[in-house]
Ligand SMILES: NC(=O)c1ccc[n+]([C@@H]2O[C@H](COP(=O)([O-])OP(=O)(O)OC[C@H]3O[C@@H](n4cnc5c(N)ncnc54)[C@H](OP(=O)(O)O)[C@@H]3O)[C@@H](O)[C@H]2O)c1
Amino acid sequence: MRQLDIFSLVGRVAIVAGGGGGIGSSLAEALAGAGAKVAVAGRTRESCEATLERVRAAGSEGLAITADMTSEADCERMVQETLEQFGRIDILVNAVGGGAGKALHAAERYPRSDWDWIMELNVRSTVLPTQAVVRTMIEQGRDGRILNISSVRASLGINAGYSAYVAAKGAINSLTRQWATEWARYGIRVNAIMPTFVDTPQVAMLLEDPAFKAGIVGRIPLGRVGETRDIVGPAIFLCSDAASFVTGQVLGIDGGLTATQ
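What is the structure of this single chain, taken in the form predicted on its own?
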């Protein structure tokens, strides 16, 4: 076996929850390029179908599933449709989340409505698909890999009204460690990546503001904003046999930001 074969995902089946988003679509394409068959799940059929085309262009088989990751029934259906198409599930990437800049409030007056929305969007949307997939992984009797997408805001406070968001991402990091501990007996590895600001279509307008972009870049030692290509390498590693002894870890992908704060 060639040394690089341990990074191959040939023969594996992955679900990317939130696969229609900027980060999720890039991860789906990367998993396909590494050989995995990929089920792309998300709220809108159009975005999932667009990512499915990228999966096929990368040379792999895929499936588009319209599903809401905050719905238990939808998560169960996502699992069943994937099993019906591919017969197994080896990898789950939880790429649903966000909302940080749309619910900013002073910590002492943070409204419950926005708090609950951020928690639903980031925590519930990670818990429900993971529970549904892991039950199947346990029944399969073989190892599995869960990759959560967190944020540097899980580790860094910011004086800008982000109480709910930092709490939600902190919960993702804690769940990563807890799940890794509980599910190790089944050979299921659980890890997370923790990016800083990443240039995706969803934030393109923000980055068009020179002052906004300069403020971000000025805090990052490597001197640039993150790109989706910065995330795919670590993701492939954590989902592959190359990381067979890695679980319960949260990997910062931040250009050195958390090292300096």
Given for the second form:
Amino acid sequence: MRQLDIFSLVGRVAIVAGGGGGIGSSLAEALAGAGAKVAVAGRTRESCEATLERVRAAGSEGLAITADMTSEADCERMVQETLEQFGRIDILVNAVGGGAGKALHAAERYPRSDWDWIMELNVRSTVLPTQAVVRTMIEQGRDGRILNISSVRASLGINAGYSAYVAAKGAINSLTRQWATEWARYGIRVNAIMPTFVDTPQVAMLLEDPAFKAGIVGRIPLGRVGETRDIVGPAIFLCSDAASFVTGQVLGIDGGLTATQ
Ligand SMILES: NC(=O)c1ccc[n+]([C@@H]2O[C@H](COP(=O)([O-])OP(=O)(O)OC[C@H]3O[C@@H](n4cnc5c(N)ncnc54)[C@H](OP(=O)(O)O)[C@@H]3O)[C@@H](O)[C@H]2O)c1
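Output block for the form predicted together with the named molecule, input the form predicted on its own:
The complete assembly is shown below, putting the previous chain first.
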């Protein structure tokens, strides 16, 4: 065995929830490039199918599943469709979330409607697919790997009306540790990555403001925001045998931002 084989995902089956998105589509392509078969799930068929093309171009097989990760029935159907096609599930990447830039309010007047929306988009959309997939992983009786996408906002306040988002990502970090603790007995590892701003369509509007972008970049020691390619290596590592003794961890991908606080 070559040393780099510990990073290989050949023979593994992954689901990327939110696989049509900026980060999710890059991760789906990367998992495929590392050898995994990839089910791409999201609410919009076109974006999932576009990612499926990237999976195929990376040399693997895949499946596009139109499903809402805030629906228990859809999450269950996503699991069944993946099992019918590929026979097993080894990896779940939870890449649904965000919304922060569209729900900015003073903390003392944060409206319940946006609070509930952000919690639904970030927390419920992570909990439901994870529950459905982990029930299958437990039945399979093999190891499994869950990767959550958190944000540096779980650890850092920002003076820009982010109350609900920081609370949601804090919950993701806590659940990462809780699930790792509960499911270690089944050989299921649960980790999270915690990026700072990553240049995706979702944050393009915020980053278009030169003053906002300069403020962000000025606090990042490596002097730039993230790119989706920055997420790929850490994600492959955490989903592979290279991280066989790593669970319950939240890895910052932030150009050194959290190190400065
Ligand atoms: N971009 C950043 O700067 C950044 C930084 C730190 C952390 N993050 C986190 O990284 C994750 C991905 O962010 P991103 O920038 O890639 O966002 P994105 O491009 O908006 O991707 C999110 C994807 O999730 C899908 N989605 C939303 N609600 C869904 C639901 N209920 N069921 C199924 N799919 C749903 C969306 O597609 P449909 O609407 O078509 O379903 C979209 O494809 C989020 O958790 C975000 O908080 C992002």
